[in-house]
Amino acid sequence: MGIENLKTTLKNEKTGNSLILKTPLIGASGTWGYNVEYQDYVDYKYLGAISTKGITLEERLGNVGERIFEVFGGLINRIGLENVGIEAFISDKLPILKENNIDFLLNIAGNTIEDYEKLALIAQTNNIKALEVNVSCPNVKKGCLEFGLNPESLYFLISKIRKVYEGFLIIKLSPNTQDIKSLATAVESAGADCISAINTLRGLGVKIDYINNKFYKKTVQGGLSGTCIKPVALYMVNQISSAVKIPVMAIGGISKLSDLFEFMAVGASAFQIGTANFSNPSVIEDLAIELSEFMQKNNYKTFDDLKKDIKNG
């Protein structure tokens, strides 16, 4: 079966700069890998993209001790962007994706301005033509989330960025903030191209045992994803695109077909799957055909006909 409608460009109407994608559905940062993980149970040509593990100038082992904590509709995280450094990235995962022909958004983080200008530089200097920014990650002790809650830094920040790198520029946002508008319109003043929000809540996960007339207690402290943080997706989203002009990419619960056009209705543009994936490997692919059979049905030429339907209706 053909997905040629699917088809979708992401495009900042101010400076022109834009992404094309095969479809608007996205593997998250976190939950997809680098490159060929998910190759045994999803077809790449259902992928618009994946967003790898977040980046990092150097090698990072991650938090010790537990890591995932699963509760009532998602999970709690707390990996402390363990990953590969940005050098074994460029000559080992780079190589691998571009042998496969999958699209990607490369997934950076940092402790200073400094660790963010230099990421980006070597993203130019590779050619990497999407690069999603992480100012927002919960379950690391300094940086990402210190940028990520401040207009005034946030756009400090990504001014620096994009005097250094020139392709397309996503920032993730945070929902831990009480105005998100004023984050959205930094970033897009500063002259990133896209946004993609919400990235998880911060939340606590505890259990209870009780052995041998005695409590034990266990928590864990990290990021919340999965179905139970939606509502707050859609709200972020909606107050998102209502302050900015420069397209949004949803993440934040999406699992079926009824919450890709939840998302459209408030103005979302694509979408990332995170958590989905975990109890789904395949559900990138299946929420593409059924989107794409949806489309058939009912007379949809394009993607974009179907979400200008969706938000005016």
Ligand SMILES: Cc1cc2nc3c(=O)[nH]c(=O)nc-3n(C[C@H](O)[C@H](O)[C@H](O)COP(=O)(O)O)c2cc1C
Contents of the next structure:
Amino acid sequence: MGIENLKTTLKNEKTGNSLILKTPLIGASGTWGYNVEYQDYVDYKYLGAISTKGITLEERLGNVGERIFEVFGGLINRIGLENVGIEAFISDKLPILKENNIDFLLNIAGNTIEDYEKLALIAQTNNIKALEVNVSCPNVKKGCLEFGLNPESLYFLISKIRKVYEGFLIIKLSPNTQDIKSLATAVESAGADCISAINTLRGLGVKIDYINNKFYKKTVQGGLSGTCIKPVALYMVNQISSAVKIPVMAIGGISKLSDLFEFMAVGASAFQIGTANFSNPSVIEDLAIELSEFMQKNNYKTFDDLKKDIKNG
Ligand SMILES: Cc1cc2nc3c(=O)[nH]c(=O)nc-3n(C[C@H](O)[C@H](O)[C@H](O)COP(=O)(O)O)c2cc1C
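Having seen the form predicted alone, could you give me the form predicted in complex with this ligand?
And the full complex, kicking off with our chain again.
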């Protein structure tokens, strides 16, 4: 069965910058590796793109100790942005993406404005067509979240990135805020082409064991993800899409066809799938097939027609 009906274009109407996606389904950063890691589970023709593991200027080893803690409906991670660094990404990972014709968003994170500028310049120099800027990682000690929660500093940061990077610029927002609308409008006026939301929520996992008349406590603090965060993501996407004109990519607890519909109803133009890949590594292929079949059965010729109908429903 063909899935040509899933093709969609995300467009910043103001600048004309656009991103063509084979399907609106994207593997979320940190859950999809760098390139071909999922090839035994997913036919990549069903993928709109991969968002790469978050890349920093230097290699990072991440946090020591327990990094993943399962909770009801999701998990808490404290990976701490382990990644190979931009130099190794360009020399070792990028060629594989190119050889395999894999569309991708380069996800970046930094500690300082200069870090972000350098990374964006490297992306520009290497002709990388889409950049996803993480200003929202809650599980590293300093850096990105500090920029991400203040509209003025966020505007300043994005303006600096926009000056050096001409491709499709996506800003990934944090849900750990009282005022997502101000952050979204700051991002749009600084020249971004798209907003992706949400990153993980701050969470704490606690495990109590009672052994030989004694309690043993374990706690893991990090970023909460998975189906349990979907209502928060729906709220945030709704707020963002009512505040800006640029397209919004929904992220947060997506695993079913009905999730796609719910996010479309609140203004999403594409979807990123994260934690669900861990329990079903073929989830993106499954969703693409289900979505395409639904459209054929119900005479929707294009994904945009479907989106419009659901939004107006
Ligand atoms: C193990 C793990 C690692 C992640 N690493 C990153 C990262 O490096 N950069 C980033 O922007 N988001 C990262 N995220 C956040 C996800 O991309 C996504 O925003 C979040 O998990 C919510 O989506 P989900 O509920 O579908 O997982 C990570 C999430 C998980 C679970």
